[in-house]
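Okay, so here's just one chain, in structure tokens, the form predicted on its own.
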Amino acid sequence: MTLRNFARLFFDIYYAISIIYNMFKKIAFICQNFNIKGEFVKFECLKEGNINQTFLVTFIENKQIRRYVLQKINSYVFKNPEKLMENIISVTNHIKNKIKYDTYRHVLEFLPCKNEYYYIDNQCNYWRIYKFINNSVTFNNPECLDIVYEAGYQFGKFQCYLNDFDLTKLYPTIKDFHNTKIRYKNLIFSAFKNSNNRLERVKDQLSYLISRKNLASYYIDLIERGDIPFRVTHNDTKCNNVLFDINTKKSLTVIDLDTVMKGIIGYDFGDSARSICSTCDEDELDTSKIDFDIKRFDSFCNGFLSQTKDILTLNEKTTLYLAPAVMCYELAVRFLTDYLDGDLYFKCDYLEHNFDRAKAQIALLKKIEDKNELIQNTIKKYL
């Protein structure tokens, strides 16, 4: 190795160490504002989730290890972090009052910073922290039917806990989040604007989504006619937003509550079925591998409807069957819109990531529509 190369290597190592050290000091300082007892010893970045920046932080207090989840709230996505945290605290407190036992394992517990549940740093970034639930695990794409059942059960339980929640207390953290009509209009506008010169590349996918635009209005029309009621909805019901006990594999609680808002049951049911019953990840490159697993859907319905069938109205029950297709369509529209806009919303690992995600959702949507009759019969079985 030449002296010049050695000097460059030394500089790169020194630079990397200085970045880690400065980050260590910054995270330690932020945590101190939440009055956590003990000594801050380490942090690690968590890559789960496409929106917020997340860290697992470790403290030692009286020789006991205490772990917490620290997050920097994405203020581009969430324009009003104060109201977002009000939503979360209201919902978690309501669930705590319903559980009344072992709440540490069955509901997230956020730590206060003075009189609020967030800290604002000198760059106007919002931070929050909650207790890490020990001996817990998440699953991204479960094939085990018991895990699928438990995920459905836990999302259904979430609905039951909040069935009597006062909806006027909830702030819309993302306006028109599941308004698929508006999502569709945004897609058309982004295609017309073509600000990143990507339209030619996506013309086949765009054409298909335009041909299925009736899915964009299905639930919105029901809402506007007053045919189905509003509820508290999680709005991001993927399996990895359920915590499981690492030993028993029983579900513990629902996490990632940023998008808890007023919504309809089809949002949570459909998005969960769409994600859990897909045989592949959301960014699968080989779309020929993508399918909608009816066996998983059967287990999911069993779990979800075992908790919700007695609180659902007749119209909710009879319109559930189209929820997986509507939510799959919506996500395909969102991914393609973000790709056309220059990848402003979702985290991307590479340049074409959102485009690949959109193609995967379109492939899944086609499989869901092919199995429409099986989906209807499965729902009827558990109702």
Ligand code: GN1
Contents of the next structure:
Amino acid sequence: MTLRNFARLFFDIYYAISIIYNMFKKIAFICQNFNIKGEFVKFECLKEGNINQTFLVTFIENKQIRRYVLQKINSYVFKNPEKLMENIISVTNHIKNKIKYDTYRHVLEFLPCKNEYYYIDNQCNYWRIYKFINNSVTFNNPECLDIVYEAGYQFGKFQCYLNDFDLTKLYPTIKDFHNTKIRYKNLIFSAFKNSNNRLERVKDQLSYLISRKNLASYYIDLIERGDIPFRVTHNDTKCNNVLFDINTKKSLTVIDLDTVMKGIIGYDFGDSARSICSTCDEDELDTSKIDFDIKRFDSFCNGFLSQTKDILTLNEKTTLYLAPAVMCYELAVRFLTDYLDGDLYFKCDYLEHNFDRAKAQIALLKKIEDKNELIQNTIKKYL
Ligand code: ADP
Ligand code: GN1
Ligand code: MG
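To test you: the structure above is the form predicted on its own. What is the structure of the form predicted in complex with the named molecule?
Below is the entire complex, every chain and molecule, led by the chain shown above.
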């Protein structure tokens, strides 16, 4: 190694250590504001989510290890973190009152910071802390049908817990979040703007999504006609938003409650079906491997509908079959829009990440549409 290379390596290592050290100090300082007892010993990044910045922080109190999840709320995505935290606290309190045992493992528990449940740092970032659920695990892609059943069951149970929750208490944390018609308009607008000169690259995917435009209006028309009711919905029911016990592989609780707000059942059912029943990760590059697994869909429906079938109206039941396609379409539209806009919304690991995600959702949508009849029959079996 030349002296010059050695000096560069030394500088890089020094630079990396100083970033980690400053981060350590900053995280320790933020945690202090939540009055956590004990000594702060370390932090790790939890990289699963596409939105918030998440850290696992470890404290030692009287020789006992205590772990917490520290999150910086994404303020580009969530414009009013104060109201968002009000939603989460009232929803988690409501659920807590219904759980009979092991409350600490079956609902998220947030720590107060003075009179609120967030801390604002000197750059106006909002931070929150909640208890880490020990011996838990999440799955991007479930390894077996029991896990699929459990994920469906847990999202269904979440609906049941909140069936008697007063909808008017919830603030819309993201306006028109699942308004697929507006999502479609935004895509067309971004294509016109072409602010990052990416239009030429996406023209095949864009024309496909335009050709399937009728999917965008299906649920919005039903709501506008008053054919289906509003409910409290989670709105982000992808597979890795359910925590499982690492040993028994039983589901523990639904996490990532930022988007809990007024919605319709198809959003939660469809979003989890497209996420859980896909044979690949959301950013699979080899689209020929992507399929919608009907065996998984069967187990998912079994779990979800075992919890919800008695609370759903007839119209909700008969319109459920299109939900996996609509939610998959919506996500393809969102990924492509964000790609055209220059990756402002979703966290990206590399330049083309959003484009690859959009292509993967389109591949999945085609499979879902091919299996429409099987999807309908499976839903009927469990209603
Ligand atoms: P995002 O909004 O970015 O998706 P999440 O709230 O879903 O963030 O958290 C990201 C990841 O952190 C989860 O997928 C999960 O692996 C882990 N996690 C979050 N909350 C907990 C918790 N209470 N206990 C254990 N792990 C958690
Ligand atoms: C985001 O936060 P996370 O990673 O669970 C997004 C969802 C998308 C999902 C796609 C608030 O979910 O709507 O379906 O990415 N959440 C928000 O992976 O936009
Ligand atoms: Mg998440």
